[in-house]
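The chain that follows stands alone, in the form predicted on its own, written as structure tokens.
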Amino acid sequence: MPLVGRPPSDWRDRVPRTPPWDGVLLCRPDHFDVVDVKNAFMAGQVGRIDRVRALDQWEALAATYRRVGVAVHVLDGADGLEDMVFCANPVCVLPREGGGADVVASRMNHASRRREVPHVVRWFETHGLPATSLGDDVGTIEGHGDVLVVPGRRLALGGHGGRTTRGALEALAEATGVTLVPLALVGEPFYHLDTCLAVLDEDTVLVHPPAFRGDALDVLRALFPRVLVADPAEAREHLAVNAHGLADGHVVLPAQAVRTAETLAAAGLRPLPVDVSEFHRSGGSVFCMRLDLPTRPA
């Protein structure tokens, strides 16, 4: 099943299981700024960054994965690449049945970011994950700000609309056999499925569901039994849908997002905010500045 629409019923029956994640890559910010206007979120942030405060919080948020026994990779940042710290852009990491991943480079739609992906495909490459590329023709795909995968299984989600293309996710399809739905966005100011959508668990998603269009939505109830909704307002203000759920139920989420925290602790859930709230002025949290790794094979 490499591109469906709506998957089956017996999805879970079909779709072959993967390891669990081991671990996550974190992006110093020590070049981190706001330069231009790339999203919604950056409108009169330009020159704003405090770095003092951005690395606080930075290495806030990894001692929260360590606290929680998440083991924390790092990599370095690169002078003139403001936005390398969302490392969650520049591949698409999509665990084997095995073992290992297959690592697909991205094509971001801007030229500052585009010269952050073979630093981050070199890391890979060092680690014995070489990474593939696609096409120049299947328009652009800006990694797991798009490409959301279930944990625990050989299955992802797919946002088009925003800055990721149809095509673009057909083709990562093809490339890697993996089982993709893809899902319509309406777009700005919720440009990536990761400021709309997080995958929390195999059974459990939380959306902001203005941001999506067609059957996105009714897909989403046909795949995941339980659907938890973000508050409106924090999702828009304070990115509260870029969270990070693990393998204990735990839960990464931007602090100001509070009553999200209750909507994931009524449901069993365990709400771990930490506040990234200079990343914010950027339109990135918790997800984008966090890659899963895969484990290495048996």
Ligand code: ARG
Contents of the next structure:
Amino acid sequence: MPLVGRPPSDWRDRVPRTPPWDGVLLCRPDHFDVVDVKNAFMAGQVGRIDRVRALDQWEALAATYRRVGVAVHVLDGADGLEDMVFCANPVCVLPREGGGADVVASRMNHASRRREVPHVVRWFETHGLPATSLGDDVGTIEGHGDVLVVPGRRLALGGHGGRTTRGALEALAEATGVTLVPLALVGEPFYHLDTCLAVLDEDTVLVHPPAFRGDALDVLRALFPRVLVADPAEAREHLAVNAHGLADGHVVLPAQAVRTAETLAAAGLRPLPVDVSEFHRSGGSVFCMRLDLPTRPA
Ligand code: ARG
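Condition change, the form predicted on its own to the form predicted together with the named molecule:
Starting with the chain above, the whole complex follows.
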């Protein structure tokens, strides 16, 4: 059974290595909007999106990645799919030892978000990575909103109690053979694991402790020697933890997370702030706006 609770402290000797990521996928925000309230960040934001500003910010995000040598692949948005810009959610991409990845279609909670899934699945199919699906009876799972891959390892952390069910995490581990560590979440406003945890490298995580339940924090401390704590107000108000660690130590994070960036810099990491505040109105920031891509299978 690949799903494990508290992983053994020698997991580094046991969990296979995977090749580094090979670029990111971003989805154009031409159809981005807030039309309903799917999470607490969206309250009071219906109809308030400035699309011109959103596009400018999205282009600056893409430029930031290119500037530090990360290849950017672009997926077009679709009419009526207001959240599709958060393209990390409709699929789960779990890299394999020899390159390539298991791509697993999500089972989204909201009807409009369910319609995003075939678009993202098609992109992967076209790029030689056909997706599989989990059964109807497993519950819901929202891709990398709740499943965070440990960079360079065939290991993932899975949040449940927000948008993803524990049953779906079990089914994902079963279907792919990936070692998956379940972490219990309190839920709103930290409705996805990526709002309260960022796995920056195989030794370092950034966390917002109040969002976790049960033994989740102990499990994180047992797994990672460096547990950095985000500024609590920045985590709550500016999605500070929705940050993306790159292989060279850069961490792309929301520009408003000033104190959190200082913590990262003090730990020897290289913060790369970007202003995607228009997307914060929808409850998403850097991490859920990009999807890490695997190398081609050998
Ligand atoms: N409005 C989107 C939703 O509620 C935002 C998703 C952001 N994704 C994330 N992983 N935090 O589904």
